[in-house]
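There is one chain below, alone, in C-alpha cells, taken in the form predicted alone.
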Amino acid sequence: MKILVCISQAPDTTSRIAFTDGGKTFDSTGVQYIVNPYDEWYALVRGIELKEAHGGTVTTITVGGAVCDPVIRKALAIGADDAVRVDAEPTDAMQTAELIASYAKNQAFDLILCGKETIDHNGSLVPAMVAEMLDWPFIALATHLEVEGIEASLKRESAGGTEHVKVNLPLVLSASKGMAEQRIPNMRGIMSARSKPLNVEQGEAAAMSSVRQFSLPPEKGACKIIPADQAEELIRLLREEAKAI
C-alpha cells in the first residue's frame, strides 16, 4: 500500500499571537513551529500503522520553504519512509490543494490522508480540494480507517448516531480524533529520521484569495460573581447585560 499523508506546520499553541503590516501579517518572531496535530496525531499515525499491518510505504508531503524541515523531520521520526516538501509558499488553501495534487497524480498512490484541519486557519478545504483535482473520493472527519483489499470501512460521527462508510481505493479522507493515538517519536526514530530521503520538488500554483486583514478576538470582559442568595440579581443581569454568544 503506497500512502501519502499531508503535514503542515503550524505555530505552538502556547505562542503569542500577534500580526504586523497593518494586519496582513502573522508575526513569526519567537514563535515555535509544531507539526499541525490533527495531521500527526491522527493521519500520519493511521498510515503508519496500516503500513505495519498490510506493508508498503508511508511518504508525507508539505508545501512550503525549508524553514519546514524540522517538522517535516519529526514526522519521518514517527516512522514515516521518505518526504517531499514543494517549495512554494503556502498562500490560500486552492493554491496548497492544487501543488499536492500535482504532485500526486503521477505518484499512484492508493491513499492520502489529512488531518480533519489546522490549527492556525481552521478551514478544513485542503483534503476535499485535493480530491476534486484528482477526481478521487473523499471522506471527511473520518473517525476509524480500516482497509481490505481495495476496499475501505470508515466510521465518521453524525448528528445522532455513527455513518459507516465502505469506499474503494483510491480514496483522500480527513482524520478525526479518534482515528488513532499520537506516538511519540523514539531516540531510534529521531536517529534514523537524519538519513531518510526529504525530497524538495518545484512547484506553481496561483492563489485564488489574499488576506485583507488579521485581527485578535476582543479581551474578555471582567467577571462579575453574584452570591448565591442574589437570585434575583443574577436573572436581572442574564435578561439585562447578558450578550448572545
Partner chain sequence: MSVLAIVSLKNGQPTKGGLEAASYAAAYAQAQGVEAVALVAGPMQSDGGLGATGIVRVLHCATELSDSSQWARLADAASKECGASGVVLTHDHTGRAIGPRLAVRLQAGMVSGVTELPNAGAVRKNVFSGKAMADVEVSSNTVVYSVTPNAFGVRDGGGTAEVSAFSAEVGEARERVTGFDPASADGQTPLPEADLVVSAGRGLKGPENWGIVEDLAKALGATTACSRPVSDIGWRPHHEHVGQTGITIRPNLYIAAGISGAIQHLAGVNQSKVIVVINTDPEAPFFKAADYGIVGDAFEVLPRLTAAVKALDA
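Can I have the other form now, the form predicted together with the partner chain, not the form predicted alone?
Chain only, nothing else included.
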C-alpha cells in the first residue's frame, strides 16, 4: 500500500499567542514548533500501522519553507519512509491543497491521510479540497480505518454518534481521536531519520483568502467564589444573575 500523510507544523500547545506588525503577523519569538498533533498522533501513526500490517510505504508531504524540516525529521523518526516538502509559503488552504494534489496526482497513492485540522488555523479545509481536486472519495473526522484489498472500512464522527462507512481506495481522510495512539520515536528511529530522503519540490498555486488582522479575546473578569457549603447559591446565581440555566 502506498500511503501519503500530510504533515503540518504548529506552535507547541503551551505557546503564548501574540501578534506583531499591528496584529498582522503571528509572533513566533520563543515559540517551539511541533508536528501538528492530529497529523502526528492519528494520521501518521495509523499510516505506519497499516504499512506494518500490509507492507508498502509511508511518505509525508509538507507545504512550507526549510523551517519545517525539524518537524519533518520527527515524522521520519516516528516511522515514515521518506518525505516531500513543497517549498512554498502558503497563504490559505486552497493553495496548500492545490500543491499537495498536484504532487499526489501522478504518484498512484492508495491513501492520503490528514489530521482533522491544524491547531493554529483550525481550518479543516485542506483534506476535502485535496479529495475534490483528485476526484477521490473523502471521509471527514475518521476515528477508525481498516483496509482489506481495495476496500476501506471506516468509522467517522457524525451528528450524535459514530457512522460506519465502506469506501473503495483510493481515498482521502481527515483523522480524529481514536484512530491511533501516539508513538514516541526511539533512538534507532531518530538516528535513521537523518538519512531518510527529504525531497524538496517546487510548485505554484494561487490563494483565495488571507488574514487581514489577528486579535486576542477580551480578558475574563474576576471569578466569583461561592463557599462550598452554599452550592445552592451557585445555582441561584446561574439562574438569576448569569441567566445560564
